[in-house]
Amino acid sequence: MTETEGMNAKQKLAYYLDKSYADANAAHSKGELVCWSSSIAPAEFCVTMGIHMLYPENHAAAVGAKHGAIEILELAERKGYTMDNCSYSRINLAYMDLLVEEKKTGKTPEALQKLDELKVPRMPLPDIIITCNNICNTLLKWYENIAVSLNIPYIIIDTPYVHDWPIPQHTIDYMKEQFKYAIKQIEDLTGKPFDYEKFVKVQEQTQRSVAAWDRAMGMAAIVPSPLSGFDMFNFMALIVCARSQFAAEDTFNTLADELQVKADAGQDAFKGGERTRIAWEGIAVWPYLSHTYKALKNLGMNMVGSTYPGAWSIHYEVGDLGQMAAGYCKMYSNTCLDNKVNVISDVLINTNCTGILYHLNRSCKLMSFLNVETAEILKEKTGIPYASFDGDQTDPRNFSEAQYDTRVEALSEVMEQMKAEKAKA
């Protein structure tokens, strides 16, 4: 009998979330090494010797999500960071500040006792970093701050931009070659050699966890979808925290299991409730997630479709470096203009969606600095059409709820219109 057998996918989602954090503190406590890491780094290498993987842009959106953002913001401006800067980096830069005051003086922070009021999961403060700029490039200063702060390893992956396809072969042998460089300072960090079968084996694993996840996030397809957007936004938390880990595998098939069974009944996921179809481009915005959701839901607009939870879908041929430097290599948000319309093409017909909401995210410049470009192209493309609104993934002061408000029911009412004149026709 294993610890989840008989839990729900939600209950595995929080057990597994809940035991990352707890698993890495008390490593941390032991003396074993802990790892903060880029959202889409190869953990492969890590997993493999051992070290305990965080996520700093996972935890950022935590904090974000359980609305204790404004305090550690605000510290993180007074230290000199501009809302410019990307919030995740803001709020986790201020949280390392934190621990480190922590850790110093002996004494809880009274932003840190906040956020554990608020059950925002600890982070300890880490051993080594990752990160791999096939997301932004934002991420290279960031965590070279962190890593200069702290005095620690900084392991970097960099990826080209994806400007041909199929990906160059130079490409993948750049990248290929700094797998294997990241691998020896692994070794060099561990004091151990690299070990080859329990890599493949992670692989493996890895391989048979974001298949489950595609398993689970395929049933948005289904007319009426047994699923909302705003759940992939949830459960994504374990493809980013735990791809390597049977933990992801373990939930995302409970979860496929889950959806077939309301699919079979003929449920949705709001109860008979769906009427239009859309997708987001972009990262949500956590802070109001209950907000963004209700304001679609009492429209009847399904979110289904999103090329966000899909950036954790890399697959790869298992005990080939190539192949898997290519899979990280092709992140949607690493790729030029006409691969960017091609992939949210997709993902409009494969969903069925009649409409596509773009979130403008001030953090976010890579991809919000595209979306007029692309929604244009697309709705001259498709004919589908668009809807805009101002946010953030984690700073709720650049995000109105009048203005979300306005903006899906203006969507809605196109979409209402374009439903009646096809019924007509």
Contents of the next structure:
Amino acid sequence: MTETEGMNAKQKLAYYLDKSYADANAAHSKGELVCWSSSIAPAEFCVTMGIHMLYPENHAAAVGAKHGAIEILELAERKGYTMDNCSYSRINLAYMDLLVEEKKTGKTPEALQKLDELKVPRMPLPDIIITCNNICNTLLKWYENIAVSLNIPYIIIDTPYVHDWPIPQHTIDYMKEQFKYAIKQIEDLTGKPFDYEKFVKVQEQTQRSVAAWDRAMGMAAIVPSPLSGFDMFNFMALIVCARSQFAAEDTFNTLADELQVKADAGQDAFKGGERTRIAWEGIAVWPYLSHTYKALKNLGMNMVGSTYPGAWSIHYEVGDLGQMAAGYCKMYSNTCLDNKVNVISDVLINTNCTGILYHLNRSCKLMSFLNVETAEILKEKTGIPYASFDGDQTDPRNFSEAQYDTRVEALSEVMEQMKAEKAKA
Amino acid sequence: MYVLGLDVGSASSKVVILDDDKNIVSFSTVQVGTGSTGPARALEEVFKKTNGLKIEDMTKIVATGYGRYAFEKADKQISEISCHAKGIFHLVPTARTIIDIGGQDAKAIRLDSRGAVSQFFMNDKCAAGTGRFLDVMARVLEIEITDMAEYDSRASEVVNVSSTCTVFAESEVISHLSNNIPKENIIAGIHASVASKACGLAYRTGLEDDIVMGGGVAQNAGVVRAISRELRRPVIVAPNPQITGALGAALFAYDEAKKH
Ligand code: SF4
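Can I get the form predicted together with the partner chain as well, since the one above is the form predicted on its own?
The next block holds the full complex; its first chain is the one shown before.
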């Protein structure tokens, strides 16, 4: 019997998320090692060596979703980080400073108390950090700041941008060498030899978790869809933080089973209200998650398409470091525009979407700048209408509800009109 | 049968009443928008101009604009993109690209030959390139907004004014003034700045002729000239450009009324 026996997927999600923070905090108090990691960096190495993993992007998203962002962002700005920096990085760097202050003075700073009151989970300070620039290069400097401020080891997995397919051998070789160096850094820190046998087990678990994630997210393709993309956003926290653990496999298999039951009964995520299906390109607007969801729901627009879930579908043959390297560098934001267009158009086809909403995210330059071009190419290729809105994943000051609503409504009207014309024809 | 379209914008409120033949029976514009007395005053005014029509005589009412949900008597709300498209296509059936600059936003819309919206783009969060931007500049220059076109027509040169940010542009204008650059040339620069924002959106739609302008700012001939210069094409100004959104809403109300 497992500790989650009898829980539904949502309960498991909450349970495992809480547990991941609780375990890390407990480990930290016992003097065990904690690592802060970027969201799509290989966790396999640290997990193998029993290092507890925490994810600042997940944590910053929680700060945003629980409406605690503004104060923390202002603290970051007072330290000199401009609003042009990614808001995840601003939140995390200010948060790190608050933890350092607490440690130094023995007193919890007011801003930290506020986050505690908002039930934002606590992260202990890290002993090591790992980042992989397969999602952006902002991470490199952000994490460097952490490493320098705390004087801790910093593992960097530098992923060359992928322009050519198949991924060139020199890219794979370059990454494999970095994996080996990461292993050495971990050995140095832990003072223990790397456990290659356990490493295989961790890789196997990662592949089972990814398969369960794929299975659950694949349900969005069903018409009408039992899964709303906004649930996808919520469940994503676990594929980020527990990809190499049973928690992810357990939760996503339960989710997939639940969705299958719904789908068999012909139920959709809106209780029969799915009028149209759209794709959402970009990160969620965490402080306005409910507003962005409801505006779509009121118009019967079910967001079922997203390239996001695929970002964690990192498949490789267990034991093959080269394949693991390829898996981490073909992450879609690390690939050329042509590939990006293909990935989104596959999502549109698989999920039967007839519209796309692009989040022009002030924080995330890489995604947003490419979106303008991607949108135009995709429109040309598929004829599917789109709209873009300005926003930010965690800085509430960069989003306007009224502007969002107008764009979404106009997109819905265009989609409805096209649907009516198609029906007539 | 009568129907009514109400466009509650950020800076003004507009109402149009149509009869059974889609003729405009009456229209009104009041220069205050959502959250103010504007909508009520615009409604009062529009009925005053009729032969005793009352709101109860309206078979259907459609509201659009930022304040579209604040008017309880509306049967339906439709976004301003669809309403401007409908209104302008009704007035100018050859319209394929619409540039609409209102109080708080600028938009470019591409229409197909049946008048359906095939693409649209709207400005980002900054006020640069919108009617508000012109309001700010008129205040700095101490002139009436309605006189800006006149000044522009006397310009001998177009000075450079930023289009990225209203605050940047404002300080540029102040420094031009302190360098004794004639107001006429500064105003031409301000209009060029608004035009460059709107044209950026219009280019993205693919820019097909005819290009038609709607929205309150289209009443400013200086902006229209600047847009036409930037696009290197003629630009048609919709008749009564400020009411094209309300007209579109009224036309949607008409379709609704005929459905039932
Ligand atoms: S810039 Fe974008 S990809 Fe990079 S950390 Fe921020 S949100 Fe993530």
